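Single chain ahead, by itself, as structure tokens, in the form predicted on its own.
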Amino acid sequence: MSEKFSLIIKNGSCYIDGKLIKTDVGLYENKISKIGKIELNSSKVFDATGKVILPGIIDTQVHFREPGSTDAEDLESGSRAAVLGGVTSLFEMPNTNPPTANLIEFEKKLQAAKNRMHSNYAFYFGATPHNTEQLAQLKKVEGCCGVKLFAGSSTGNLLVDKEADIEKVISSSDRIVSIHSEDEDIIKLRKKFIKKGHVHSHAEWRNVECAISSTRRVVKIAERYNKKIHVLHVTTKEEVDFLAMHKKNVTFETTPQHLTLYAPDCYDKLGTYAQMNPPLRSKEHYDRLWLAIKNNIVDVLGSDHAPHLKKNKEKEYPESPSGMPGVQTIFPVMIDHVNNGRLTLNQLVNLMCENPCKIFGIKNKGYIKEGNDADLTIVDMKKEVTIKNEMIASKCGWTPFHNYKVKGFPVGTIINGNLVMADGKILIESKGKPLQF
């Protein structure tokens, strides 16, 4: 019986265990159903002649304001730009208006999202002091990829700050619990260091102490209870020495902002378009977070895209709002890393397609395998594009790395078996679908 193709993938170099091996890869619907030499039986074929097949790029951290602030950004928006730069899947989070800290709201985002999302999708539960009995039904909820706790404050009115209350949603929740991990203590004690108009002195008020005490203290909650934790956006090199020793119940992520710009050139350059939270910071800590990648000490790369528009950007520091996007230069950026050597794709595709699988428990993804879902990145290499503001999709309409000059790039984004990017074109709208856990 000949064998039945929606799309055919011909002459590229997949990624399969570990290794870059030129074979074929057949579609049925959302599954790969074969790897292997294809004869040609279906009438959509991709030539991914002298390019590279990766398992499909999950982003794990964005920030799509919907709702509340969806002229900065959308879902439909947010995720049309993740496929342009070759994202499949990504979680997005809570700090909305209203938060998505309760089953209710987290249904509205679901519906919200439904045949809206380029990209596959799950969303993350907020974390608040009352919500506790709620962190511990979330196993059975579709689409949710954990709880987000905020330690510290950043955008939204997100916040569980005593330890207290962060004991209670660690201990409570069923699903893995993610933190931003800045001490509130901390944060309003230093409000004395914000200069006006000198954002040079955001990573002052939000400093090194800021984060690892916060880190030190979530561990310890983690470990007393045997529960396991995901911090987020680490930037210290205090925190990754830290976190280095006590990995048992704890995972974390870096972003590609703090592995690519450094105070005070960042801030030179880009002035408030640079301020986010945890800052941007020197170059020690740039380069020890380089080490923990090449040591692979660092669990999963996410983009913490959190777009704001120009005229909010451009407000007199302090009142410019700290985040920036990044859910479509994520990839691109580092595969440039890549191929300047400072990692392999090896680990970049550990970072960004199997350990958010192994971490949080997504089904189904991560691996180029017969039976998987047909999620796959294509990325010419050797391609060099100028990244511009013009290009990206998000609703804000800029980059912190507009002009930044990247060599390998992605050219092909399938999500559920449908060829939904190609060359710079979104083809079809809205094929994603809620991840399962």
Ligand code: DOR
The other form holds:
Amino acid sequence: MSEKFSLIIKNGSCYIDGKLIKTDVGLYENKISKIGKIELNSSKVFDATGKVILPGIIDTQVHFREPGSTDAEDLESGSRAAVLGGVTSLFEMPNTNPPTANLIEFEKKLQAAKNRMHSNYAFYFGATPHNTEQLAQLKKVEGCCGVKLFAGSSTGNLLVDKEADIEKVISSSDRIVSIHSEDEDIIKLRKKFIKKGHVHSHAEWRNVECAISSTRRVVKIAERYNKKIHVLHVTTKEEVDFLAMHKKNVTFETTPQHLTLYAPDCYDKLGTYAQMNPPLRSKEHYDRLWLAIKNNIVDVLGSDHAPHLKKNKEKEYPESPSGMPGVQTIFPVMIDHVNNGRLTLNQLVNLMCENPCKIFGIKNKGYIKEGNDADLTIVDMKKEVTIKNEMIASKCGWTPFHNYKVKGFPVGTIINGNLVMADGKILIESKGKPLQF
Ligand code: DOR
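What about the form predicted in complex with the ligand, after the form predicted on its own?
Shown next: the complete complex, the earlier chain at its head.
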């Protein structure tokens, strides 16, 4: 029988059913068509000797600033950064200007993404106190991964802070509601803790109580209505302990920043570049997040890629905006943590490939198996790289991981059957497609 392949990946160690198996992988058009020994010689062969082949890495939280602040990022530049970092699919956030909070803006974003994005993509629909009717009809909207609810204010003007409105959003949405969980009343009350020029006070202002109070509230609402919610960028040990006991309706994310940087060192070293919401916190929180990773209590890792221009980040605190880029570094930083023994490769694949598909219902991705979409991340587990601002493809041009050394690095990104990135170079432009749910 003659077999036809558009690309063959030979001699790699493939992550299949939780194990690394030495085998070839044949791709035909946008699908994985064969796993096993392939004798055929074709001009399109990727020699993956000594490399690890993972299901395509999925980043479920990025902010790409289009429309509104395209000087800091746009859909093209952000997704370019993603594929350079080994990310094959991403979920982009609605806190743009104008926000993606009605069907017209959503459709405009889908159109803007068409033939411009390097990775595959889906977009969040922003919740407001007034758009619940639209939230009830999102299942049929192409390219929509879910609803984003800001319970506390951050970048942009999306906010649903009153309990009755949060309840309305969670109870009426026909998709999972992902939540920026900080309590707006506490944010307002504690403004007196902001110390002008002292970014160390950021975590004092938006303190532990601010996070856990909101998280308790949204979890109770989800349980009351028996709805699924996803709590984004969890940062406190109090939330970890609470969420561990409330897994039925709730999944949650943490970020590589919160697993790698902690206060006060991060603020001593990075100043306002370390400012984000919810904040980087002290080591006891970082330690508990790692314990939660170890015990498989965290469901997903997201970068919360939130680029801001240097000239704005360098303003005096609290004029400096919150957020840091991360879509290009999430995978290198986490694979380094695998090499350091902080988590296993299986745990990383669960967090960044399998669980995003299970939780959000992404079709045909997350696993290397025949018939699935041909999205693969190829990794050199031994490659050592010092991350530098100069490597960052995001328009913001900086990273909190400047001069951070990693062992393990993505050397190939395959998207919809195309080798889009090899050895740090983009080979084919803009082949991304909307994800199917
Ligand atoms: O620090 C943050 N920056 N947290 C968010 O939730 C939003 C983000 C942004 O868009 O800048």
